[in-house]
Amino acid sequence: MTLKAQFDHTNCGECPIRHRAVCAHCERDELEELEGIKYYRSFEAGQTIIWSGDPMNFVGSVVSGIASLTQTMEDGRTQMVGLLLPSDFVGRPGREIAPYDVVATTDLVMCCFRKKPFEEMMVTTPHIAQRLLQMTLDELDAAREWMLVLGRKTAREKIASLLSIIARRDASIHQSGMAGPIVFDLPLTREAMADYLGLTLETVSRQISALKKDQVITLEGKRHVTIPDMGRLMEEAGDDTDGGFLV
């Protein structure tokens, strides 16, 4: 079964991640050239997008949904090593083999580009190469910050950090700013959060309940989250309210 994206594939101007994607700085003629090598793919939650070790014949951006990056050790143990949120780039130009399993955590839509033509465009289209470099450096900074989350933060700070990352990305995608309450649907199950953060399911549930009790967040059901004051959530995460994680 395939899923239908809820936007016009023929019009890049309607793309919800246009202002953040690898094509963000492209001119009209460059977008037209990208149009000739792009296509959309839809995945259901739980479906593998890329298997580690497989050749990659495409690169692309997550348009909607979330995917996980997972690495498997020789003895079969697995570790979630990253999340791909809307506008994040999938694949590496110049690299033939996928280093990680990429699995759709939620229903997901990707804007894909055929790999070889995209690599050629990087040479002839500086706007693409510059934007991809910027995104790569942002990803590196975020990875360094995540090392702090996993290595030094308490369970409560870990949960608050993850919520702040998702909230800030959601606000950025919708260009809604962070001055008022931020409302979003949590895209991860508590089991997935526990796996990613290196916590038990019970700890995740307990800390979410504590944040709700202390009115740092409000929660309708298990997924619909409201953050009344982003500054307070960032304080709970142990981050500066004017800095914190790159999104």
Contents of the next structure:
Protein chains: 2
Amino acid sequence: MTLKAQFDHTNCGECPIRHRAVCAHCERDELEELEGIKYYRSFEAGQTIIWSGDPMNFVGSVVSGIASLTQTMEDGRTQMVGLLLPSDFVGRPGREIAPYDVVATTDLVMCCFRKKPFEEMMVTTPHIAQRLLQMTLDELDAAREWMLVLGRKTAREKIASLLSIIARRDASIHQSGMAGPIVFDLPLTREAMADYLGLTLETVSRQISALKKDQVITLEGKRHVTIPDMGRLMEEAGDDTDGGFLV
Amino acid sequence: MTLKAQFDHTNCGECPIRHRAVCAHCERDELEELEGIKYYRSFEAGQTIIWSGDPMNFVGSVVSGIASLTQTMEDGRTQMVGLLLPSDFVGRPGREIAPYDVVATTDLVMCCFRKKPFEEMMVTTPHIAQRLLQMTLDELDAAREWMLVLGRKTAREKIASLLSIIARRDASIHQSGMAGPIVFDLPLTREAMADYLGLTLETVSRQISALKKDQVITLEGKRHVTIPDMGRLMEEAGDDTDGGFLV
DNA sequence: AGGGTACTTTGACCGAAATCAAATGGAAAC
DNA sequence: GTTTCCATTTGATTTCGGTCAAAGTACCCT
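Can you return the structure of this protein in the form predicted together with the DNA rather than the form predicted alone?
Below is the entire complex, every chain and molecule, led by the chain shown above.
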């Protein structure tokens, strides 16, 4: 996941690269240059943006909506390996071929740069590489945190971990602290949750029902979730209650 | 894992950062500067180099031996989240606290830089950041590949995947192609393999016995492995035979 | 050589999650 | 309004890997 790589977009537009270029160290020309080569693309829910093995000729970041990175085995088993939220970066400079599918989980808008000029920019503008390094290190931490979830947690803990990540992301946007109940809409189907957690969709459904029965969460409809006690949820996830979990 | 981030060390010493600084783009002063602040540390097998939560005041790379990155839950469940081989980088600029344990799996020598001067170098020497970005992106790919292993593969496939990674690393060092049998010593105990694969050590042992019985591998002693047919092993791992697997 | 220790193998049994199957619910389409 | 389609829930059964327990093996150390 990439959730730590988030920015305040309120005053600098929607692109994390540009944001940092404006606000931190860079001169105006660099901004202009990036401005000149950026463009927007929209995708519908379910649409595959990039197929594994295809050439990748752009990089970019999510403006709105959710995308997922997915790996698929020949026999159809699939594992989601990343969840891309607004401001998260997609693509990698110096790599021609996409190593996994990128799929729009919801309707999606991306801000893109053609790869070639972006790579040239990276050489001439050190801060872009440094910024990208920070973001990539955050993603690496998140991926490793998720390896613990996949490798060692029970189905119930996995569900609680996922809910806690989504809740936290929402909490950081909507509320200041994490006291009081947290309310959000699940942006994923049961199947997508299963693909993320390395479970079947039936197990996901059963564990959500169990958490509901045990009053760890409340559901209105299938997607609208209330977390009355975030600390309780994190206990269920097997995490330290004190916020050690990297989102 | 970090196996893709490997270098040819034959003519430039043992440190990947320095290697690139010398051979690719940089001036002599930069090399001198890095030379001046580097130092070596040795560790015995089993020794914990860095504890999760501790302050990290250095970065470095593995010179010889194997280290592992490990996460542990309060109840003792542990998951290895990375395997560090010679030339792999440890630590992250811009991060004070270690997010996981770093443990010497075998006797180990590391080449270290104090973090502060290294970070200063990163600002003044763009190529270091760019090099580090490439390495980190490779590690991220490897971590995501491993998420598929942890989330969706069977115990047998997991073992085959691990053997195939180790075999391939060794093959790349000892032989040019991957035709003919591959021979190597397992650098991990059954328990360490289990921690890497999200299994118990008993299951690891049983699956190794099964692969032996089915003649996918041959064992002499507990650790010395022969792979008569690498393609067969990769089929068992559930990977494309054509080398799609990121090491 | 003997004895200790740590690593590994093997067996018996159990349980959590997968699989197979059917029912329910909810929203869009007719 | 009701039909259709999908997402979801729930149930019955199976299976893979975990757990508990007991040997077996190799290496080290006097």
